[in-house]
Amino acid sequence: MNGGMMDESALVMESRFVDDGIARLVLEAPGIAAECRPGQFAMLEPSPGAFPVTRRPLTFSGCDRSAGTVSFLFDVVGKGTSLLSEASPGDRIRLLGPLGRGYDITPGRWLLIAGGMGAAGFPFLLSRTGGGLVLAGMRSSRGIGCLPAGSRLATEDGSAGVRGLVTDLLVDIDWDAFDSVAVCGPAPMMKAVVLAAPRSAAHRIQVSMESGMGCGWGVCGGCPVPSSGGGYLSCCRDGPVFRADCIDWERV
């Protein structure tokens, strides 16, 4: 579903840190804003003509079609994301997108389950679904300001919410009360959530897989996802959002 991708020179409208090591970037990219869907991503060029030259994949955290802007929330973890976080309003960043398959947006009540910065795309998803219950697991209170209001939280160090993992928040969840389930985070966390869900809910769970991507549109072959049907799927082209029962979790 990359036929409508565009390569825009996007104007930086906002660039700031929202928490320790977590940056927010708002870019004016009217063409991409008109087409992007929750769960899709873009490839951002940190520094044209200089190291590193490879673009970085970031999921859309928000989209304002009337203003022609898209936004991103991301952890600053390396040279590429450091350069992106140093952008200033008025700068321009090349933006390739929208890329990949997003969430299948269906009517009804949604349950959104995130691990760490897996919650970055949930504000956009919530804006298109009309709301839902968000469960989030984090190592500490760092980053809770990025979560949608009303989220239920578990932290490994107990500094916010309940002490434990996001799977601990699933104990009292009535899975049948939700029409759709979205999961995003590290692969071990997503695997634990999928295995904790009753079999009757499996077809309603959509997972957004995280993978290192070289090109973002299915050419380099650098982001394989093991398929439940055997072989591999491409995270960037066939995903990054998949039905949970399409993934071979034993091979993830």
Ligand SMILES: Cc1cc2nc3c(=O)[nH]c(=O)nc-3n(C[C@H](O)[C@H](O)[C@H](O)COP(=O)(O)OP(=O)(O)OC[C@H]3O[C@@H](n4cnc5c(N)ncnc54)[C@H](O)[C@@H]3O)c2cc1C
Contents of the next structure:
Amino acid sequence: MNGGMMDESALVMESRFVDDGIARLVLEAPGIAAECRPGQFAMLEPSPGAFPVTRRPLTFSGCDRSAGTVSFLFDVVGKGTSLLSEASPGDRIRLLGPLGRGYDITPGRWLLIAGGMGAAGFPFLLSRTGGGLVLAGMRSSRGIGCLPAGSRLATEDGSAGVRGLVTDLLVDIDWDAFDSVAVCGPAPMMKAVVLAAPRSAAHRIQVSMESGMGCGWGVCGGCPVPSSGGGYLSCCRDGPVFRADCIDWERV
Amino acid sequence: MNGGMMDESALVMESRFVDDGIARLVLEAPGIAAECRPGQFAMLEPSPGAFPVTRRPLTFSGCDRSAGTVSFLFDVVGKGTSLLSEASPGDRIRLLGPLGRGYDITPGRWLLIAGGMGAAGFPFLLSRTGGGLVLAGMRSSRGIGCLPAGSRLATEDGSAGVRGLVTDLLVDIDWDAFDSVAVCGPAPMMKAVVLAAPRSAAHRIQVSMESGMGCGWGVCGGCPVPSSGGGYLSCCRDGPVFRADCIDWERV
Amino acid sequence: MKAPGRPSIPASFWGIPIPGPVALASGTCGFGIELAEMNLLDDVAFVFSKAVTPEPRDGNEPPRIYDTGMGLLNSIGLANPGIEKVLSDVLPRAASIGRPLVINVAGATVEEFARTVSALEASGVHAGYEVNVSCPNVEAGGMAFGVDPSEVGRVTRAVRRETDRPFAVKLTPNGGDMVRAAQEAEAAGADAVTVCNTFLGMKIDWRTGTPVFRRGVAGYSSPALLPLVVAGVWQVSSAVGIPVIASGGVREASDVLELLSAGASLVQVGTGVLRRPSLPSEIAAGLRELLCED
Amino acid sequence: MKAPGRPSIPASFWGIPIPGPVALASGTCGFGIELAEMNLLDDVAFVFSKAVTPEPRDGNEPPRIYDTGMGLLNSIGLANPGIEKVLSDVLPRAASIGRPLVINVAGATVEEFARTVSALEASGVHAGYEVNVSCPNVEAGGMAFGVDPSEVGRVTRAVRRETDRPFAVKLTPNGGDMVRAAQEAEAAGADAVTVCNTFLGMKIDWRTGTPVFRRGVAGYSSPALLPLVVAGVWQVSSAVGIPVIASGGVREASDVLELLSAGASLVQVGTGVLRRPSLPSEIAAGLRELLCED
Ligand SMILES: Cc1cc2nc3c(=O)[nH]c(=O)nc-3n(C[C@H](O)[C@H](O)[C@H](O)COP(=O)(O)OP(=O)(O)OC[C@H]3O[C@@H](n4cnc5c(N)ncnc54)[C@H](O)[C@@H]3O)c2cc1C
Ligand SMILES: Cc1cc2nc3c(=O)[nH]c(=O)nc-3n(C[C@H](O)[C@H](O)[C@H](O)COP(=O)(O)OP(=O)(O)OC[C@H]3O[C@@H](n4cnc5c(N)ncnc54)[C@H](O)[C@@H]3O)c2cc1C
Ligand SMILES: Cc1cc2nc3c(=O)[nH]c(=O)nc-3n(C[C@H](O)[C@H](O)[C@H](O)COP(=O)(O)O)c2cc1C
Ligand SMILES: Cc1cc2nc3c(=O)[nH]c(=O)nc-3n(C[C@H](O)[C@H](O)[C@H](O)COP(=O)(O)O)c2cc1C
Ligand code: FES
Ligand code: FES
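For comparison with the form predicted on its own, provide the form predicted in complex with the ligand.
What follows is the whole complex; the chain from before opens it.
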């Protein structure tokens, strides 16, 4: 799957905080920009120095083929993302990608369901599906600027949209009105969404899974996702986007 | 000896390359500036991060008590000095000092003999002795801008001064005309100078020794200097400036 | 084999010509297929495969990877499809990588090691074996063998009986005497020893008081461990006559030269390749530069 | 002693009240006199002295220190003035540091360990001993004892006979089974074990092919080794009933909490103090902050 991956020394075109603790990076990586599809990801090298020892996985948030750029939107949670957020325009960041299987983009009506930073990849996805209904659950209003316009919103603290979880937005949803459903967010949120969906919708739901990653290109065995067929799938190679019924949600 | 040492978070006032691979740092460290004497040194923390794990020793090259600043002049030879040379005005560098025993500054005529970057501490020394004759041996003309004005110079490649070693400059020297002699440079050069001096001068010669240092304040045992009395002296605590006859030059 | 001293770049290993001293470490390059697809094997001497066990293994429960910022903890647990699938599916594809392949084998008993090697003899694809008596991430087998020099001898003898191909025994730094283990491996007929597998490490989330990994301990790798591996290679290479393969902490060309100086005949890169698939070529360029300027 | 789990900050050790869990490691703080002069012992629980041997020792030939950039190699070689001078010159000055002092003792034979402790009993200044069976930097003695659990037992018994003061046995991670060594120490009457001394490491200058240090190998310390020490503390504390003193890799408050979670009752800082003499106070502040926000 990753045979077409490239390791580009990408020029930082834009680097800024879009909200408290949320950074946006635009990188010039023409080879990767020409190939990447929504739901795929890249491994970014946080520092040219020895540490940290591994790269960090980020979903493509946007891609401008003509400009040869890709963009990322991420929460600064630890050492790696913190170093990445400190990059300045003109710096170079090593970028390995495109990696993994993205969304299966079939024509029809799309429902996109995000939890927190899970929405990072939705702008890119929407640009290829030609639109769709977006539901998003956030902890607070922090980060709502990152959501596509027109998103329906639930916040845990009630500071924007309805007070509650993203699953509370599902009660009004007519699942049969959508041909494809994309879900991306923390594992417990995705599990709750999948369990809330009618069984008949399961094969139309695509979930974007997360896992700690050692390589991102299929060799380290570090990114297991419990398979409904027993054993594990590889998040970076078989995913990160899976059909919801391929996952053993009991073990997630 | 190091009871009066301070650990100051010093503001970088000036940071620049004065020649190819030779950096100059001026740091605001009023506590240390008030106390330091020629021949003493400080331990500089190359990075606030985890690595490198130890500080690097540098001799005070200058000290402006009224401004509360101290300056350093150093060759960029490895990771630590390279990081230090990258500091920008406004950054802060942790500075531990003043450390060790400096020159015994007695009145009279001074002869100062330097090898390479050994001249780094001479401006400060000259400011306290009220002058003296400086002899310097360098590999090339690189770094001659760092020498006090009026220095007599030998270069190995003959690109400035006489072609040869600093010991070649000693042939004209009347040792009895000087009350104090200060020698600073690579160990083999200092050894050659001491051996070239008349025995009667040995107790008037002060040498500034170098050694890898783990702490700089006397506790790690990492900086042995062979003692003429057998065993070792501690470079950071008993030195770095020693009377030449305290050193066992056979074992240097 | 090689006395420690000024490094020379080996031209062959086990009689096979090599483009340089850098090999790919087990578990960090699959069977070399992905890197071959990217044309990144030109400067690779040997490919050491992911560990193979007799039966398929799912591997450990997640999480399996934790980057402390200064090093990588892994708890993969020998996840692999088992001999049968390796023979039918994997090796035929690995046949075209164009570099000599060494299969890393593991087992829970001496008999399992022998059985794995014996079964793999059916394939003509690989050049030899690396006997993994040092996996820190499984309960039975693995490291339990490696810490006991006489067990290392037993496993080595059992493997020797099954194959005429060359094989290395991969030692563990986690307790036990690596020098004695190497001597036992040599006496029992091994063609090389690999110094060494990952170090036993652990990460605890102090807010909960529980280890990040289910098994508690995991295997730890980091460029900061290089001095430990240099010491191990130096000690082992001074004590045995068979070649020593260095494994651990390599990040750049000077690290490779240091390990060759310590007595290594081949130098593996593992964690560094996860991060930079092109590391072997970057190191090859670095070696040319360093040896030129020197 | 302590089950691994959520960390609690100990209020005492060996019955002595302490301001926090941080102690100064042997060989990186002298006898605490320099830090006392700087008023930097307020947040220090115990001071572990530089190793003392029966006779004065000059220590190893230079160089003795090499910072690889990722860790520190040291080859000090137990340089110390010997028992006599320690009793007459050093301990009287250390009497006023105001913190409990533990004297680190070493010897080349079991008898030398016993003799050192027996002679030091004449002083009333110190609270106890740390028995260093793990120094990687001397030929005879040192680590040679530590790698053999039954030797650890012998040394421990010999020391126990000489003193009623509490003492810890400082273990080595360099080969041998640290868990068994700890159990032997406990059975022979030790009041704690320290996990652990420096790791055997080596730096070779590849341009000359020779090691930087005369003895080849040296002791290696680095914050990147913390996961190895966490694993060691976890394993040892699960296997013995006496307190475990952690030593190795500590750089900040969260490291201390992780080691307490792993089962440590006291946490030493060594290399970190060489760089930052105020590290214990910085960590104390960090602990207050982390435990508050938590
Ligand atoms: C395919 C994929 C796509 C992603 N896309 C995005 C994206 O677009 N935007 C975005 O914001 N994030 C994304 N992520 C998550 C992102 O990769 C992580 O947040 C990032 O790697 C964290 O790195 P760090 O060095 O900053 O944090 P670290 O310092 O590595 O850790 C951050 C936190 O996670 C904890 N942690 C780390 N590893 C583990 C583990 N194995 N087990 C338990 N806890 C652990 C740490 O304790 C810490 O609290 C994606 C992840 C994957 C797998
Ligand atoms: C008291 C004192 C005062 C000093 N004052 C000055 C000064 O004013 N100006 C100045 O330019 N320099 C001065 N020095 C030297 C300076 O401290 C070193 O150049 C510096 O520490 C090198 O650090 P680094 O991290 O850049 O190099 P590193 O990366 O540590 O090493 C640089 C080079 O030295 C070698 N090396 C390092 N340690 C050892 C060792 N133990 N044995 C053998 N080789 C080793 C390395 O291999 C490398 O080639 C002084 C030294 C002392 C002890
Ligand atoms: C993710 C991962 C998986 C590994 N799997 C194996 C394995 O299956 N068999 C084995 O012998 N060693 C395995 N190792 C150890 C490596 O082969 C190598 O010896 C070790 O990581 C040290 O080298 P490095 O520092 O270059 O990574 C693994 C290491 C890592 C990081
Ligand atoms: C320079 C130096 C000297 C040391 N001397 C001794 C010693 O005399 N006795 C001893 O038991 N340990 C000695 N050690 C080991 C330390 O006490 C400590 O256990 C080790 O360095 C690990 O802790 P750290 O990572 O905090 O440095 C020494 C360590 C260093 C760096
Ligand atoms: S991250 Fe390495 S196999 Fe998926
Ligand atoms: S540098 Fe530590 S004692 Fe001198």
